[in-house]
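Take a look at this one chain, the form predicted alone, written out in structure tokens.
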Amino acid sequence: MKVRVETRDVGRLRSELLAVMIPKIDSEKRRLANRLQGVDRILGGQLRQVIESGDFRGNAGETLLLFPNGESETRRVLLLGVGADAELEAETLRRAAGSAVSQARSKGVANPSLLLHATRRLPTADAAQACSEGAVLASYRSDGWKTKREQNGDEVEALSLLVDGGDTRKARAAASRGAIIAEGQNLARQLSNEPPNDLTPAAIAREAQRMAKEVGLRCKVMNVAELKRRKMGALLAVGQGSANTPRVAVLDYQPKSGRRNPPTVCVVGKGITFDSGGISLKPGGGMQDMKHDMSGAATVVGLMRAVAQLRPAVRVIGVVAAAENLPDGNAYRPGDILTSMSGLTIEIQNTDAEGRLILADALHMVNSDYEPDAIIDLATLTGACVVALGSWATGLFSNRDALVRSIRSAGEHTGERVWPMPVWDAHRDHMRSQIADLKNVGGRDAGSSTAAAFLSRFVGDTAWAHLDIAGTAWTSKAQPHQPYGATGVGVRLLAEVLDGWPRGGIS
């Protein structure tokens, strides 16, 4: 869906549907904004009514819709409301966006439009990409599966964000970055929706290669000869029970700037592309959902996609390690001891901590290849996390404090947002095993810092950040801009990260 910015005159617009935000109505004045005056007379004053009789009051995530009298162009006007300015927060606008997109699929409008609106807090700008990328997330269907697709009206072609100050030069810009990285957000979620026998580590790698080839980014699959001519053995073991065999794919961009040896930050993503627990069988029930264990995998190959069009000043390594993790006779067991490409070994308590492997050697190859100047890793790790942190947010860790703030900063931007959680020395002391170096589970206590205690094992002394999103991954509960499904978190967040990353460093 295209994101185009005008400056039109809304009582001259030609529209099937106008939708117009508006802020929250000051109960003892009720008065009608200036800059609303010009929809009032599109609607022959039924915005001054319903403002002044109170049936409309402008709190967040309340809509109406009004149907203009006359000869006005505009068939039809939908009031959305985005609460208090001096609370407006980019992610009310972004749901905003998303009610007017999915009001006008119901309704069979193309080309709908909106009226920004824009404050001190969120000015013009920041206002704009938000509704961009609203507007744009709203546009991502999760039910392509169905052989009769439910029709809900005409798909939405185009979006006419209407502003009526500012500077439109940044307007545009914005809105053109916010499209991008909502675009890359839908791929994120589309890949995460796959079911998960047609979505094998060998076809994520290939969807990886086709993006790349798409937006002009270097991609190199590794398969199973490459793997083991590596030592990648907690990777193979994790994959060697399934027919599927494990892939590790490596995008690449190069920034095209004058800044010589610029920084390299290295993004990995796990890639459980099905995860039954292996020999330590899950429960049936939600074992569906399992399809979504290569949620962090998924992120890298729509942010990939969005940094090859942004073109951040960092060079960007995108790795995506995928297994299938299922029980057979070639399954790997508890007790088994593994030997990772590091040379940890590494003791099996449960083969369902799958992740944390994959992710170890993913992590220790980057290291090796790249010497980043920082290491970030997505993955739905531990249930742990989920129920510390719920929905509401990552989970958070780190060994720099910068790194923290730059990722807490750009959560609290985009609406990801992330929160800090302790990897202590007693972590990474509890994660030894008796008989190897290491052990892969630590028990039910601080389950998600112990996991990423594991994980900072394999990235030295570089500078690393965790996100387990394994509450914020997938969702039940639809939005206006987020189906039921995949939500592709992290590929806005990290996109800011990498945007706003530092000339001198993450020390």
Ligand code: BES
Contents of the next structure:
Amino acid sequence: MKVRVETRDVGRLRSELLAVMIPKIDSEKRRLANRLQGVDRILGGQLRQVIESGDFRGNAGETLLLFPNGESETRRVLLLGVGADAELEAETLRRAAGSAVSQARSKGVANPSLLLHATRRLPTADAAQACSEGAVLASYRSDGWKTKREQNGDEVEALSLLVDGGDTRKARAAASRGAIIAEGQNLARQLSNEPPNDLTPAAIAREAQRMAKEVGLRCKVMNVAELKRRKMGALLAVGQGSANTPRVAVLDYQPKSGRRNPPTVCVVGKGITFDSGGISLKPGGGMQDMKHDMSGAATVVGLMRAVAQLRPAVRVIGVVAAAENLPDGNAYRPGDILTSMSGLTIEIQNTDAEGRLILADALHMVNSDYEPDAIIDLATLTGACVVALGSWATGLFSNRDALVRSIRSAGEHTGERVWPMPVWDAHRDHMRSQIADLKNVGGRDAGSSTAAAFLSRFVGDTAWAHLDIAGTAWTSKAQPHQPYGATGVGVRLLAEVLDGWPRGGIS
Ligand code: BES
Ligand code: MN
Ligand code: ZN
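Alongside the form predicted alone that was just displayed, please also present the structure of the form predicted in complex with the named molecule.
Now the complete complex, all chains and molecules, led by this one.
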């Protein structure tokens, strides 16, 4: 779907559907704002009526469809409440723009228009970016495996964002940014929603390669022989029970700017294409959701696509660490002792704690190959994180306060909220084994912190942040801009973090 920015001239608009964002109406005054006079005119006074009668109050999420019955060339007007201006958030606009697109789709409207609402708190550029994101996100559908397109399913081709004359330039740049980011997020969703029979480790590596070719990134894929050569014993062990053998894909974005040595950030994603638990088999109920256990890797692929187009001033290395965790005669077992690429030995106590094993090798690899300024990993790592934060926030674990601040603030801006959780020496000590350097499970208590503490042993002293997206990577509660299934969480968040990468560094 395309997003166009046009100068508003509601009177002369010809549109099958004009969506209008309306802030909360003062319940005492019930007055029509000046900027909406033009809309009221094409509606022959109906807007004033529904506002004065109190039938439409402008509450966030409220919608009302009206039909102009005069000379207007606009067929339908969709009112979208966005709530009080003083509290307006980008997420409200994403949702509203998402509603506009999903309503347009259900009415077979290919080219809807949306009248932008901006405030002091959320000026034109921010509002345009949010609307563009919401619209493009709403254009993604997760039911692509149905053989018959359901009725009310016509695709929206383009959304016209209508803005004030002086703002077109700013709005255009912001809308294009928003579209790039949302397309990256949609790619992440698509990969995560793919069924595990199609999306094997080799397949996700291929998708990374295909994306790299499309946007001009370098991409290297390591197969089992290469992973053996590099002694990635932990990652290989996780994948050895599946006929779909492991892969690691490395995507490399280099900024073109004049800077000799730009900072380097590595982003590593957990890519378990299906997590059965292995020999420590999971219970059957809900196991199908474990096809999403590669969401961290999917986010890396979507993010790198956006990065290639946004061109931030940092070098970004994206890593997809992919394996399938299945039990068979060759599978790794509880009791096994693995030697990781770093040389640290790991006693396996539960084969279902596999994510930290593949990440151990991927984190060590990027840390030693690139000597990065920072490493950020994304992983659907622990059920404990779902218990702690639900789907309301991604768990954030880090060894640098500045990194925590930057990621938290990006979370507030992008609506992909994160919440800091502790990783202490006590957690690290808890992960020591009696017979090897480390054990791979720490028990129920503080399960997401002990998992993070395990990971921390593989990044040395490099600035590092771990995002546990187990609760945020997929949803069964659909919204206008978020269908059932994968969310692509982390693309908006990290696009923002990388774009504003602190010049002074984060150490
Ligand atoms: N992929 C799961 C974590 C998960 C659980 C993600 C629920 C999303 C929703 C991970 O590999 C896992 O199985 N973790 C175990 C670790 C335990 C054995 C120490 C868990 O959280 O139970
Ligand atoms: Mn597991
Ligand atoms: Zn897993």
